[in-house]
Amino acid sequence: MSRVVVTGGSGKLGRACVSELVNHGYDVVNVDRVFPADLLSRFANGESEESLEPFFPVRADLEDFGETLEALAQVDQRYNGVDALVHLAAIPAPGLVPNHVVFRINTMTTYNAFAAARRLGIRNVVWASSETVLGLPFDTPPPAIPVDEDMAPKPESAYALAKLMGEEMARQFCRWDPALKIIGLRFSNVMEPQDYRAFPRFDAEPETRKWNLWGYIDARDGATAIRLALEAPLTGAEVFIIANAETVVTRPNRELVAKFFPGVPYREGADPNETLLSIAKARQMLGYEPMHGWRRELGESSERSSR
């Protein structure tokens, strides 16, 4: 495996993914409709054209199957042949467009990506599912906390429903082709270092983050999870929750669950601030271990300021 197409490589998680794969020796192609917002400024600040090339997108509409198929086959002057696919392109959250639009776009682009990969013999596919399939925003409490992949999906929005349709499509595509691997990563709320400035407010107002059990994922750790999923010697369809190892607040989990989810069984972990979106399966099967987080980032920022 050497050449990887990353759809949606211009987004928050996509940019981190492209960087992660390039830094680990992969030939990466960004396929997107969007031009990365920071690309021109990075070039102006002295980065070479060669280092920035993977971020320059091949512009394609993935709702169009023909464009998707060709983007995964070859594009003159850029590449010919693809070994693996990372499918991140999507409307990134509920509430940004009307419900039928988010469902149509996210379902069709995922189908087209899977179908084009199968047609072209690309048997290593990793894609972005979502924590939302777990029942977010948890207006109806989960059956137990922490939640994990054994819990029955419970989509509460058109966005979550589209992600669940993607997971089911992955299972059926892999049934059709037992040599195919399609790994869905149920990413928590993706954060970049600058986003950690808001975390002290989350700590002061934990009710504002009840909607996803106080979870998050650093984009850099999300990118690592993608690379590990690409490299995993698996076949078939699998899903993994991908979150940080810690919550966004300092209040102990037992207090949070007792206050905001009274009556819900709480399976206590070793760490009072351990993620309530269980990453045990990803740790066991992918070797995933988050390395970045808000406590470390804000601590390092405070240390730099005091020098």
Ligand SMILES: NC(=O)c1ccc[n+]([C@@H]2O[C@H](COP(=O)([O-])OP(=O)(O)OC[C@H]3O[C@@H](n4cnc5c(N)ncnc54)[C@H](O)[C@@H]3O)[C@@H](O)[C@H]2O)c1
Given for the second form:
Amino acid sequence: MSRVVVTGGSGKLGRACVSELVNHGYDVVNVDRVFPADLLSRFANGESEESLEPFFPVRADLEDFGETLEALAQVDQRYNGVDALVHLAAIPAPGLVPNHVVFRINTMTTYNAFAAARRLGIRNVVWASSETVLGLPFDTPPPAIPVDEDMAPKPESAYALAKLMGEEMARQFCRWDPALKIIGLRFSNVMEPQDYRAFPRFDAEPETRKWNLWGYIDARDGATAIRLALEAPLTGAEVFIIANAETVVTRPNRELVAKFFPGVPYREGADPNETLLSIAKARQMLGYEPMHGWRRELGESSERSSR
Ligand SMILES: NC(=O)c1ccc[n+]([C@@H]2O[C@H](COP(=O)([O-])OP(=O)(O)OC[C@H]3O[C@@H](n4cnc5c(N)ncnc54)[C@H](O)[C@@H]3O)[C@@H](O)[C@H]2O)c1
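Same protein, the form predicted in complex with this ligand this time rather than the form predicted on its own?
Everything in the complex follows now, all chains and molecules, and the chain you saw is the first one.
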């Protein structure tokens, strides 16, 4: 069994990632500053201590290199040696802390995670970049729609700039050590099942989701993408856009693009609501295929509540 450290395993995407990896037989260690918000309630609801064990964090502040190095090496009797790293810990969006603070925390923690992995010979690294490097909130329209990984990055915030610095660090670390693999997943906006309650409003007011081309990622599909990236037999630095298969609205893409991005070259997909954050590269190179979707999820939950 491979041992994987998941930094930020107490967070939204991190909790889904820990579950996904445990369910696929990995020995998982969560490294985070805080406990998962739902840990006590899950315990109170009868989940066994043993099944919750991987969620109990080794508490470390990854802005500190010593703490990062130690947490990736060995923690007393809990574990000794780590085979792979999933680095998700970060301030997760622009606007939550002052700009220089998000830049400092997100670049420093990413540097420390990559450098500690390299020092310890951990050569399988997957980390959370972000859709924001693509030019969100698209006040300047993208060069074409759908957007893909071939387009030049256009960070428009300190948060996005820090993610792009992470992508560049990954390239340079892999140049230093060609046997290293560092896969950056440019996640769209992460959603848990309860978040789908907001989707009918998005559908009624599509202008409110123009900022990320109406994209989203179900946390469980994001977690599957992480596992597939860990298992991919690649070396070097790669980035992949990770979104769900369809947009957050029912209005056809052709109408959205004509109204909100007039004049931008648009390539129509097979489905009128196909994601405008292209996942073709992840499909082709990782075998990624999203399994969840907001319409099915809302249909299922309204079915459940009417039973
Ligand atoms: N949420 C989104 O919509 C979204 C979209 C694209 C990318 N991402 C990226 O995905 C990753 C996970 O996002 P999330 O939504 O789960 O965020 P989250 O805030 O729910 O989880 C992030 C976790 O990182 C931990 N953390 C932050 N700084 C730390 C530090 N210095 N040391 C140790 N732990 C630290 C936090 O305690 C938290 O548990 C982040 O890198 C984020 O930038 C998120």
